[in-house]
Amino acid sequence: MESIKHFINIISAPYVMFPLILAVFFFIFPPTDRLLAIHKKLRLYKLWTNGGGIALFSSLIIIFAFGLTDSNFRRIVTKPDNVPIAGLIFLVVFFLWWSMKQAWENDERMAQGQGPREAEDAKEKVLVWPDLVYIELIALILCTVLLIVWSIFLKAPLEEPANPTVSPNPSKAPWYFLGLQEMLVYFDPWIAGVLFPTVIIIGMMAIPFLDTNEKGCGYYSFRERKMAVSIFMFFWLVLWVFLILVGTFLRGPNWNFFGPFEPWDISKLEALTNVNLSEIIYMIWLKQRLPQNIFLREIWGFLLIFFYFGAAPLLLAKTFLKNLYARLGSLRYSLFTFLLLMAVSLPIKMILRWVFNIKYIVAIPEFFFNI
């Protein structure tokens, strides 16, 4: 059992966790025609709409059952405030197996020259009296007698009054803040707390003047939508619900990571050097001391965020994207690379620290600007 446990507190850490949830991913969602060809070819749709699905939710109750009967895992999950985001994994995985499952058999329905299954169920009629307000009204019902038993069984965290002089250690943000609070740990605070943000927001709001492909509206398809599809996901899953989980589960006192069985040590210490690119480029590569002008010293960082940010979309065009920058013209295409590198440049700032212990690409403390 203990050699169990130390299996998985290796693999939860977040240089071995992050690839194997991007591999998890695109297995579940090819993004390109290239990689759904290969996808369909080998039939791995089928894999995990018939079998893979229900495999991934029962190791993950499993898992939970033997990991209850460890005390460190027990008074992580059982904690009132981390119920729900324990709920939460098994809610995403089982939703996103079904969504998944009728996609998959839509396409092969529609590949086979039929409508999907949607068009059928629409042509039956439901009223909304007595019909859908009976239903509503169970469903109202049971929640509301969810919420009596949760408020009766499990008691509301409240603790002593605020002491301005004493910090909890860990200290967390509420559960819907915790992305946020770590990406905190890879950004500036005006990056993380404000620049993404906006970005997230306004880059929802741009996404039905981006993407107005009509197909797939009103039934599920991922054939139809992959791009789209992928995407989304890759916010929701990869951006959010997983930091959301990393800062619930893994982050421990002075915010170190611990594995879901590693006891809350509060005097561990990583043993971390994090230097930013400017250092590791002059005083490791060049042997020499920094130059004095900001500048200079900041140049190989500016001429990669330019190339990331100028050349790369214009690569992406001509290759990988070259269907997408046709159909989207030249701003849509701009607008949806920039949006889709400044999501990409999380997991690459993330990697970089966990790898190369890099902590910033552009340091200017000078005058608070940090990349």
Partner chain sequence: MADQTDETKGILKRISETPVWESVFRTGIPRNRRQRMMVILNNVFLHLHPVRLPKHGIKLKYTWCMGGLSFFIFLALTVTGILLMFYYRPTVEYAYGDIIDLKEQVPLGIMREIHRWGAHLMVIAVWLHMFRVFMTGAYKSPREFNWMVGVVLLVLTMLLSFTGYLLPWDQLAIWAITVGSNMAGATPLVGTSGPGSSLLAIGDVNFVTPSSDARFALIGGRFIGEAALLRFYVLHCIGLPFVIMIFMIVHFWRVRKDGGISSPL
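Only the largest set of C-alpha atoms that superpose within 1.5 Å between the two forms is called the rigid core. Residue numbers count along the first chain shown, from 1. These numbers were taken from a predicted model, which means no experiment stands behind them. Compared with the form predicted in complex with its partner chain:
If you fit the rigid core between the two forms, you'll see the Cα of F64 move by less than 2 angstroms. Shown in the overlay between the two forms, fitted on the rigid core, is a CA shift at F338 smaller than 2 Å.
After superposition on the rigid core, displacement of the C-alpha of R327 between the two forms stays below 2 Å.
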Second form
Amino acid sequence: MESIKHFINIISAPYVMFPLILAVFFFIFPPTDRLLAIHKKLRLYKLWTNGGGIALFSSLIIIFAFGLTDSNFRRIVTKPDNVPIAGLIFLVVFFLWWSMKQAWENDERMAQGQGPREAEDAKEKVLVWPDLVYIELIALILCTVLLIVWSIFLKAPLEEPANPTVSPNPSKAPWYFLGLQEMLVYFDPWIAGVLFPTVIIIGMMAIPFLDTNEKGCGYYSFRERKMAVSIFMFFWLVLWVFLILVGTFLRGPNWNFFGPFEPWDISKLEALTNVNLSEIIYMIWLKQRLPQNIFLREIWGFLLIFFYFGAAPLLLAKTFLKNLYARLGSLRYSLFTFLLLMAVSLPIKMILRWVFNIKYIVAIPEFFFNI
Amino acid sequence: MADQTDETKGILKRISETPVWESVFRTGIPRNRRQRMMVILNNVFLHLHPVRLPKHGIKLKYTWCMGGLSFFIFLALTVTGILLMFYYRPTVEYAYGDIIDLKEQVPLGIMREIHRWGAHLMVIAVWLHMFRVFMTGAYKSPREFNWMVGVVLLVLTMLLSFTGYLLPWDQLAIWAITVGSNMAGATPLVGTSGPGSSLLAIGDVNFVTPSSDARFALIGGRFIGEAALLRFYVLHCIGLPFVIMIFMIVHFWRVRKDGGISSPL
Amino acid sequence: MGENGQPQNTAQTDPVVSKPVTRAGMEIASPPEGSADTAAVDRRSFIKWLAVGWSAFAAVAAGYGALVMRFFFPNVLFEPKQSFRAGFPEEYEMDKVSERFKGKHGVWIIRDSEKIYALSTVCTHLGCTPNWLENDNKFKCPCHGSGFYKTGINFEGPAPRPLERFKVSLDDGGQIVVDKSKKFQQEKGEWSDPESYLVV
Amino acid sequence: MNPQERHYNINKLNVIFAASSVLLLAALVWLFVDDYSRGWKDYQKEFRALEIQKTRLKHSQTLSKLQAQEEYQSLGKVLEAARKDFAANCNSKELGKETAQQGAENDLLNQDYKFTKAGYDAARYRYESAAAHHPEDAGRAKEEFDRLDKKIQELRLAVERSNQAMKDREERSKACGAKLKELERKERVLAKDSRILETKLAKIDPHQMNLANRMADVVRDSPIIDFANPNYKIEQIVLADMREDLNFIDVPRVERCVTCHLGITNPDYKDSPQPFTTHPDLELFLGNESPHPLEEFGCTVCHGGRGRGTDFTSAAHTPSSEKQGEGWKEKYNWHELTHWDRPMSSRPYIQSGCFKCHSGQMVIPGAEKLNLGINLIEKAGCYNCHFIEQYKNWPKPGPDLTKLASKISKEWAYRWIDNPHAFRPDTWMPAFFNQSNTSDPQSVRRNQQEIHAIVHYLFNQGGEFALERMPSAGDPKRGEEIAASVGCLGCHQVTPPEEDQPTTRTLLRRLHGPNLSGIGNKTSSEWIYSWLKDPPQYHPETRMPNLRLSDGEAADVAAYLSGLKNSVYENVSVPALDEKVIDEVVLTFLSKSGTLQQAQAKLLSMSLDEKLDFSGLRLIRHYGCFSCHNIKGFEKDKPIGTELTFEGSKTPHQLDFGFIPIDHSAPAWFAQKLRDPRIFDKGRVKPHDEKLRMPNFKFTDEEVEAIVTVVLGLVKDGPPSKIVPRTMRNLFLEEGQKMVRLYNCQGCHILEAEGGAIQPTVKEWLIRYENRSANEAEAVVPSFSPPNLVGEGKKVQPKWLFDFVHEPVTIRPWLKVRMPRYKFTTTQLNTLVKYFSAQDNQEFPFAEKTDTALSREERQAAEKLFSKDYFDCAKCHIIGDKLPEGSPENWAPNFALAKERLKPQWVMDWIKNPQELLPGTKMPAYFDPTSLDTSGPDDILNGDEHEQIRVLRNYLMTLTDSYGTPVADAPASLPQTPASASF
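Right, and the form predicted in complex with its partner chain of this protein, after the form predicted alone?
Entire complex below, previous chain first.
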């Protein structure tokens, strides 16, 4: 029992869990035909059947049931404001399964030359009164029931009166912003708190214009738009929901990482031995003091960033993403690659941190400009 | 029903034949097809819906009803929120005590719980709605604009929740908002701790100061205090609901105008 | 109302805005109908007025924006005063971190062998309040784990820069005055500013 | 017909649209301009110009002073040389390169150490936590920990070595520049003042700015962006403790006065025009060290007005005079702020602000006008008719009238009531009749009869006062001398008041009792004699003490006083009794309690005597005579006037201005009311008994101003706890001060640095009866006046003080003036004793017991010091019956009383440094307080001054009435010494 917990504690560390997810993710949601073939070979689509659903759900329930026997896990999960996040896990898994199940069914139908089920349904028209109006009424009645029962069982949290001089440890933002707060570990506030949210909003708004695939409109499907779904799932599930879960359940005092079954020990220490790129280059490689001139000091970082956002898309357009470039045209392509690179920069920065202890690529704290 | 007497039938009938009844309900009880269409067309609220839908459009399997639930939770939050406003005073002196009183003495102060959990639920419902729309490709032409409006609604939903978070004025509230609002201070150029803030200066005179930057505009002070509480209160109760309503109206209007529920071509 | 000939009448009786103008107006609605000879003149005046109107309108819109923006910055603040008296230099022990004003003013006052300086208790990462750990001889922020030396220099955790120091001076009576409205940042080389410390 | 379905001419619409857009734009610009132009900005600009001018001047002065300094000049030369030297020797490039190289290595090493240390700390935690939670992993964790531990030990050595090397190098390069640094430091110290001014100028003076800053100076205050970092901004102070009363709720006070009054705390602006002038008294107000610092007290707490106001009118400024108001209207477009209850106090009444917090104190130091007002209120007895919380239970100021018949005649009483000021211009008795609303013939007629009725009632009370027979006719001449010397003149005057004498508090002390000039016309010498012998016999609550006069002395004084004549009333005729008018009066009162018919019937049944009695009673009640005088039959009546406890909070709407064309403000109304209490009846048609009845005290304008100041300070919104803390000490002080005031102690003594009103009369007495020249008299006045009581609490033992005040004894036999005997209750005596203790911060009631025993050697030493050879104490001091030689003004108090009277510690302090305890005392200083250890005689007690003082003190504490005999209560263990007999 203890060793299982210990094991879970170890694998839930971001630097274990995140690479694991990265490794598995693209097999579960294969963006390309080649990965899809592997996916099929591994029979991962079985996840999206009733049996898979039962397996998914029962394992989720087992994890929670098992977890709730542990006092640390229980304390975190049953904190009133964390309850919706536990609910969120179940809801997300359920709706993910449900949508993917329908998508696979439709994919199968279409593979056999039939249209999607929705197309069949759509041939028939139904009057809104009373069918839709009625189920809506029932849905909102049930929703109200849920709210009332939830409110009766769980009181809204109220802590000590506000005290500007005593900050609780850890101080956490509202849960839906914990993804951003988690990013703060790897990025400066101006990136994690301002730039990323802006890019996320713009990126989301740009989805309809970037996804020029006309197929898959109005019905669940996967294979026809696997690239789009895969990227969306990656952003939404991994970079948003997963980071929220990490921020909520796995970050304890001093924003240190704590496994789900690990007590929140305020004195836990992690070796933080981060260096800036400029320090690596000048101090470790060139064995010099850092140059006084800021620009000279950070020139390498700037070059790297320039390459990443400027040259890399061009190179990709000529090589890996040739087809994509052709399909999207230059404007859409550059927007797409910019957003993609922006998003990918988070895992890149994480890995740079874990592997090379890199704190900032460009570090100009004098002007609050750190990347 | 079977052994209903003629007399009772007569009463119901008589009521439904009075001019008052008829002036309100034009259609009568929707029994036949025409009446079922008319009842949707004639009612300003039901008119949100089209008269008829392709069959998959009414299937829960397809829609998950998440859009409708988001709107419903919004309405529930509006009602409970208005009720809470009768007992809550957004000042440093009173806010915390008023929240305690909601639990301790206000009759049916459980409104606060419904409001808070409803807020969480709304964020989740909006996300799932977005997820469903994505999975059915419903953002594709001709619904691009409505997807964008939807993104705005998602952002507004989170801002509404965020501004409401401060109001209980407890440790949870001010420190969550401190962490959140400090990010505004890191805005490039116009935040004191953001890159380039020192560029907005002439000579020795700096124009981006803790009392004139983006964070200040948000919280009305140099730290979370009386002014922040009032600003968040006004945004939470008036400002953002007003904006989100406008966007919702556009959203619903465009759902109808862009061809109703998305269907396979 | 529906079938009056008013527009034509007005156009005819008005000596300044005469008939052609009316046509120009129609032209916008349906270009093919315009008469070629007078159209150029009409178009110019048409565009001129339209330009004046809309640029004024745009300016007004910008003005509204400025108005709303300005409204959010009040002319006075009801926040506590930013400077305070911190007693006499002799009250501070050598090489000790004084937490006397941490709670009330958010300042540590530290005396080393040469000088006295005042450190802000605001973590440079996200503004939490670090704790002074006497045994470890460091400040540790509870929020995200940043650590600072007694000098305020950051050495661990996500804090991007050292803690800020405040202006310290002596008043006429020889008491230390800490002015929190003036900050000194090490990374800008401001700690060598003589206002940032008191020589004792 | 209209295929486009158009109606309007689109071009016309375009023009209209353009015009309206432009109009809207103009309106918007106007809106911004209107918001931007605020009056205070102009003041701030003006002030800045002033500031620049002042700073420039100061700077050039400081600079020229600095440059004239020799030290500075020579330092400049040395510094220059040192700089050259430094550049030549210390700044080698090679050295810099080497340093950089070494620095890089050092940095890397340090970083390595830092990281290893971090890893080490983490490994330690892992080991600890593994050992606690997962023992199976502990072994591995320990291995890692040990490895890092070893590594860190190694690294540490390397780092320390490297750091030391780096430090050494730095030291070396520093050493080269050390001299320069030291010189630079010196220069900094010398030029500090001028540097500060320079930096200030660079901030405010555009001529001292570079181009960018000059641009910024303009841009920062431009509209819309003036939020970011403006020069000109509203300055405000929020006072959390000084709450503003907004009716049923207190809110923090917000003070924006300093937005325009920019120089208010800066002494440099003393001579600048308003609004920049410095506050006239920074010692007392606003200064950081003052008791009322700006940050804590703000402005409106004292001055009133609306602290949030930022323009001249909205700050509720109040002009000092109508003329000033007119000027303001012209200059500032000022008008009275109508919807604000607490406008600023106008200058004449400014001290009313003090009273808000200091209303518990009898004397408010520094607020002379207010103090005068308080004294006047007490003397005039305003609180008798107008209830004032502070004066609850104060005694009635007027004499007891129950035994009036024994004192004066009815005619005299009539004339007095009719016009008291004619007989005694400085009397506190106000005039009730012949006032502005009762001067018409009908009223005059009625008034005459009313006075008759009152007199009738007063003389019919039946009070008995047995006049004592005088032992002799008395010698007026001797009586005059006695009156001049024993202390009567501390409270009374015997000459008619001088014209145009300004009212001061010292004068009021001498008006404590009535002016006695003309008393011969008022009453008989027998009455005076009886009164002097025992005042409470006639007036049980009188504050007149017993002067302890012998029968002969009393007779002399009585003879003298009855010779003081004033014949003003001789020529005043008393009108005859007119029953018809009396009937009218009676009817007025009767008809109030019944129908007119009943009244008339009742009237018919009354005799004249009954009528007079009836109307006398009603009239005394009507006019409130009983408020100040004890009159039989009014023991339970309530004051007849408006309560004044919160009178200052009244708004003008609550005051009836009648038809009097004065400023509609509360101060103006109060002033007018006091000058002519009946004036607001002018133009009103009222029956006689409804006319205003407040009597006329004939206050001078300055007195009126002082009283109005107090009344305006009687407000509701004082700070809840008042600012003076309610400690026992302060309560004792307040109580004591009240007694001091009531019994006019300061008429004779100096207390709290005030009083001694009697001293001028002592001087006169010295000139007249002791044949001193004016100068001489002036010099010795303090010796012949009642003693200065400064430090009394420290000086005397509480028990002795209690006994002394209860039954005075003679301490200073050379004094003619004598401490009278008061009929104080035990409570009152205790109050006084506590008051003196509190004054000097003494423990009360118990003090530490001091051992005053003397050993044989000590006694001998003390006697030696006491003797002629050393201090010669007996030269001035009386010891029991033994009087010193020489003239009495050099005498000093009786040593025999010391043991019972003086506090041992005080005696020592006194011997050590008498001038400190009583500045100006005749007591010589035998020791030098500045160098005590070397100032005493060296041959006694080994020259130990502290010991000398101690034994001398102990010796004094053994002296008794019969000086020279052995001390009875000397400790038995000590051999009794006969040595003192040699004296």
